[in-house]
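In the form predicted on its own, a lone chain appears below as structure tokens.
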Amino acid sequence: MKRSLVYLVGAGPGDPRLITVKGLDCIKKADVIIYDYLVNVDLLKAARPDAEFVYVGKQGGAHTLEQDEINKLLVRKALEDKIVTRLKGGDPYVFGRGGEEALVLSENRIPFEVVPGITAAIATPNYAGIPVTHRDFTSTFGLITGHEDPTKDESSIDWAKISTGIGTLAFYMGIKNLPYITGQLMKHGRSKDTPVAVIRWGTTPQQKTVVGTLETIVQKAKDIRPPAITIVGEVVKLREQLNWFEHKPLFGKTIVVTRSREQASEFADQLYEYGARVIEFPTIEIAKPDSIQPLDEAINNIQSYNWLVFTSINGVDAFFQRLFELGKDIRDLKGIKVCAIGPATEGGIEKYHINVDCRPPKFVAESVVEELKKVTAIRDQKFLLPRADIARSFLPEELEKLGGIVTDLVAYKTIMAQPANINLLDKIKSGEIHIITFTSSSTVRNFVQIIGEKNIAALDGCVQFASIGPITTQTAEEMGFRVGIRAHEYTIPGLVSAILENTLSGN
């Protein structure tokens, strides 16, 4: 029986991947959840697809939701038996009222439980590569907000100690005080000298640092906007030494990937690991052909096959699935040999424990022919070919010229995604992103219908393009695309290094 609970949970400082693992398990198990301006909304991906989302973001004095309408939304959502997860920006009791939400919670004996989270007064200056403490430096580090009013007759902050008090000083939120902060140091005796940094974003590729001191940084800083966090400390000395993420060979780079969402993580997170902002646009979605028939018949006399050869995962997983579904598993395959386009087609197919036979060296359909040529007669040898709706005629054709009896159907059918709105050309444009990358011909022709033909040549010098292989890049170049990125092994591993090649490269 399900019980009232809510967990108030840690969500980290920005970087998705920070989150505690008991944090992403009360995800998973939400019924509810409500979250926060400053939490990675990547996170939510992991929740149930019925999971109920409740935005309750405040921003620059902009509340979705005071903070009384938030406690009420808790203690309403809870009482429904339902689990609630409230998801807050790094730690909920370091400046995030999670002690607040915590007493309404007891009050209306409503169970709740406190995940910690990593707090950004930690995490973000390590991604500039400031310890907040260190033996040659100090062993005292202070947590302060940078929300009080400058202009309260008495201050809640006891300067006059913590300005020399304390070795490291971490302020939440103190752009708009940024004077008002500097000030009251040096007033207080810290040296105007004392290094400071303050950092934007920090933990994620958005991430931007500036460096000053005391005397200058007003000044350094004043195009950054809010959230950011303040570091004052001769620990930020160590940054020019320690600053690992910013180094990262794709940092500062905005990267489309319009691969389908079941299979862009893949990609989208061996580009992350390097540094890059990855944005998610979805251009195709993988679906279940018209008619399952064709594949049922082909199952169902599968022994009558001598050849079975996958050209994507994709079509793997379709085949595979209908073999289960019709009740039949791997040993009905017994005999037959299997041919493979490419490592992650292969990887699909030993998942099932099952050896592959036949691996081109290109990962393209004419490859499959001369290879198929080396290992097997084609004359007379019965092929299926389980594939896309859309897949070129080139293969099937040429194994039937050289006297292959070819069974070339639908598995599964590639239709245009409808992505989220998030004014993609326009981002273009202003030269927030620099690469959109291209896995298939389908990718091209689909983002050229969202994003609409007449706008293809305004976008030539505002962002560069890369493509997975020949048969991609020619489509691309077809519709008009200037393709200067090109994998040359023809994987997503292959796209990744040349995209790190051309960035290293310095273009």
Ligand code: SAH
The other form holds:
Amino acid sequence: MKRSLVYLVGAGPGDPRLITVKGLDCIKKADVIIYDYLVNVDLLKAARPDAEFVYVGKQGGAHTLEQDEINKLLVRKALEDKIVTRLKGGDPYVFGRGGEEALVLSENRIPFEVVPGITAAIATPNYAGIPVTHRDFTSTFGLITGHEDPTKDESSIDWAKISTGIGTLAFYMGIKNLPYITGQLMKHGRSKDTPVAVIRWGTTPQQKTVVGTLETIVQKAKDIRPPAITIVGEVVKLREQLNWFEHKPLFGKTIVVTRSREQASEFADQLYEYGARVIEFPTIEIAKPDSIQPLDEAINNIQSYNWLVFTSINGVDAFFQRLFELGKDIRDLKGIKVCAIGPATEGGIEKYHINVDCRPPKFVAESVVEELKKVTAIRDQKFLLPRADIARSFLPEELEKLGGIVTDLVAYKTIMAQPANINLLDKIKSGEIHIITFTSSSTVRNFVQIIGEKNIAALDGCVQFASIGPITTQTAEEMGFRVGIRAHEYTIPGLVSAILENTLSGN
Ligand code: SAH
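I've shown you the form predicted on its own. Could you give me the structure of the form predicted in complex with this ligand?
Below is the whole assembly, all chains and molecules, this chain first.
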């Protein structure tokens, strides 16, 4: 029997990796996830595919659901004997109305647990280079709501005490009231020269930080919109030395990844490490071939082959998946030599505990033929090439010219992905996107299909294009793209390096 349980979980300040291990577990096991505006939706990817999602976000006072309705929803879902994960930005008990929600659960005798999260007042200054305490500057740190109505007769904030009694002050929800807040602090004795930082969307690649003093910050931060936190205190000065996040090489860059959803994460992770904001815009999907029969026949006669040649990780996975589905295992491959193009393909093969016998130094078909010639006589050798439906004919043709006996078959199919639900064209034209990456010719072709051929010319100058290798570059150029960033090594790390070099050289 299932029992109802509600987890009130702090999702952390924005960077999806700043959730706790327990918080992530609660996402993984939830039947229902109820989440707020400040929760990074990337976290929802960890949920079960059949989980129900309910968005109850509040954005600057515009409530999708009133708090009272959120409370009722929590109770109702829990009474359906469900595991409910209530995800809240930062920490659930810091200005998040988590206390109210927990009380409602308690009153309704619904079991609950509260999972702490990293709150904005600690994480966002950190990502802006500001430690909230430091022995030389302050021994106290206060978390204050900036949301208080300035026209209220009696303030619940004792401005006289906090202005001079606490070293570092963090104001949540204080953007609209910034003139009031800074005015109150100065009026109650805090020096007008006290350093202040306002940090918007902290810990995310969109983070923006503005620094001033109590006297100047209102003017300097006039373009900053919520969500932003205001940090007041001498510690703000440390930002000059400790600003590690905003100095990451790709910080401030927005990069589009067009490869399939399954393959995007490795690339996206590397770009993230360098501080980039990544938009996943899959243009291709990997699907089963129209007929599995040729692959089955090859696998059933696998011992008649001398060489297995893999040109992509998709080919590796499709081949081994089918091998196992047919009840075979790697012992059936005994004695067959293996050739792999590129480290990712090789890594895919090694995952099945099989060594690679031939690794071409360049990751194009031309290099495969050259390298194979070095390690084997081609004539009368039987080669199996489990590849994509759209693979180039160069490799089988060359091997056959040299007397090889080639079975070139479709192990997987590349189809066009359903376009992601974002208006990429507008984002490109408005300058929000800096680099679009192509990792195969089919990503180029499908990108053009999705965006529309007539729109391509207008993109020139708005955005840079990056390509993984010469064949992809050639396809891109034929389709009218100016490819300014080219990988020297035709791999994802090679492409990341080329993007880094390009950025560091000031583009
Ligand atoms: N429970 C949350 C706070 C909710 S109140 C927490 O512990 O962080 C909402 C306010 O938090 C916003 O108005 C803003 O002041 C602050 N905030 C939350 N996330 C933020 C972020 N990524 N960057 C800047 N401020 C943030």
